[in-house]
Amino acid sequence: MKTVDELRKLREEVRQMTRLREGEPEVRIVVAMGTCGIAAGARETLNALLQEIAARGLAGVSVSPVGCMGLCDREPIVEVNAHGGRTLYARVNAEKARRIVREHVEAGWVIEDWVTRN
């Protein structure tokens, strides 16, 4: 960072991401962040979810990191609690995370090809 304006912009981005984790959400997204998930790329998945939600200006959506879900062979795992149901997605990279926000969270369509059963 070289200017005060850049610092202010960063501060606002962090505030927006923090707001996504607070309140009573209509949609709750959970990302498994155990060591197996992190090794498989869950941190990038989490960041992509947060960025896509912020870019689309979606309100009422929370994103929470949690520990291991016990599905290590399917990491990164993303659970979406929305539209009256719970959906578990497997092997979610950043690109898939953005699509989940667009299609499942925003439009209400489950992406069946990525769903895993536990």
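Fair warning: this is a prediction, and the values are worked out from it, not measured in the lab. Positions refer to the first chain, counted from 1. Rigid core: the largest C-alpha set superposing within 1.5 Å between the two forms. First, how it differs from the form predicted in complex with its partner chain.
- Relative to the superposed core, residue 10 shifts its CA atom by 2 Å or more between the two forms.
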Given for the second form:
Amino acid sequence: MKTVDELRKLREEVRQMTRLREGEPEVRIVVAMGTCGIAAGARETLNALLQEIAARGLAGVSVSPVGCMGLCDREPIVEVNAHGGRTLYARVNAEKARRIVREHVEAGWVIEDWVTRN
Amino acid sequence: MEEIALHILDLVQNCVEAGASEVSIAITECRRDNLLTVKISDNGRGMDQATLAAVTDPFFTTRSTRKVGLGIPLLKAAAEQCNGSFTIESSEGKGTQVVASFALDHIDRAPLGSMADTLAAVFAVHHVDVHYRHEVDGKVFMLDSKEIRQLCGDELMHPRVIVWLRAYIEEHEKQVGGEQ
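Same protein, different form: I have the form predicted alone, so give me the form predicted in complex with its partner chain.
So here's everything in the complex, that chain up top.
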């Protein structure tokens, strides 16, 4: 079973890590979480993004929600603001979400095949 | 929605948009009464009577990106098609409470689904405190994000903490049993 002590230790580790880097996050990820997004799988997408960010130990990455973006037919939608650009990805399932973290957020390559425009 | 837990996530989004700082989620499964009940209440700005009367209409929304608001009508329809019931009460300046119940054994009832995934998603992106209670035939799991916040402070929203919390909730959800 997971214990409260584990959580305390984890908090200390995370605090040490974030103390080293002050200021604004370098990468901002936005997940559309309106009813349409949630029905299309945005919860799995969000959790996959968080798991991959945690697993790769990435710092300076924020994840935030937005409501319906009016692109309901292309949900789940993920917006990545990184390396000076804004990219909108369509139909992002959990697997695509993990690749976006590895290839776009971490390595800086936009995955053109999944890009959509609004 | 494929899971009742997804309806819950959707409703929490409404609570946040209504300016709530606290949300309470209570799920009760009772085999004896053949009922699964979900109660969500918040301390948001609430609604006046005219708005309250309109929210179960799919062609009503407070949003401007599209002209339909589907969250509440979807939950209402899901509950009612499972021999259940749906009520929404609200008072301006105080908050809103939604209660949806489902016949446990109804063939059309969606599974409860993963509350670990739903709560992890809420904690990761919303600055709202959640009091969660899940009771299955008398067995109870409770989680209060205020207590977690006391332990974790601002680090609560860090992906590594969220991943840990998700696993913690999943363990306890399995222990109370019931619908997954």
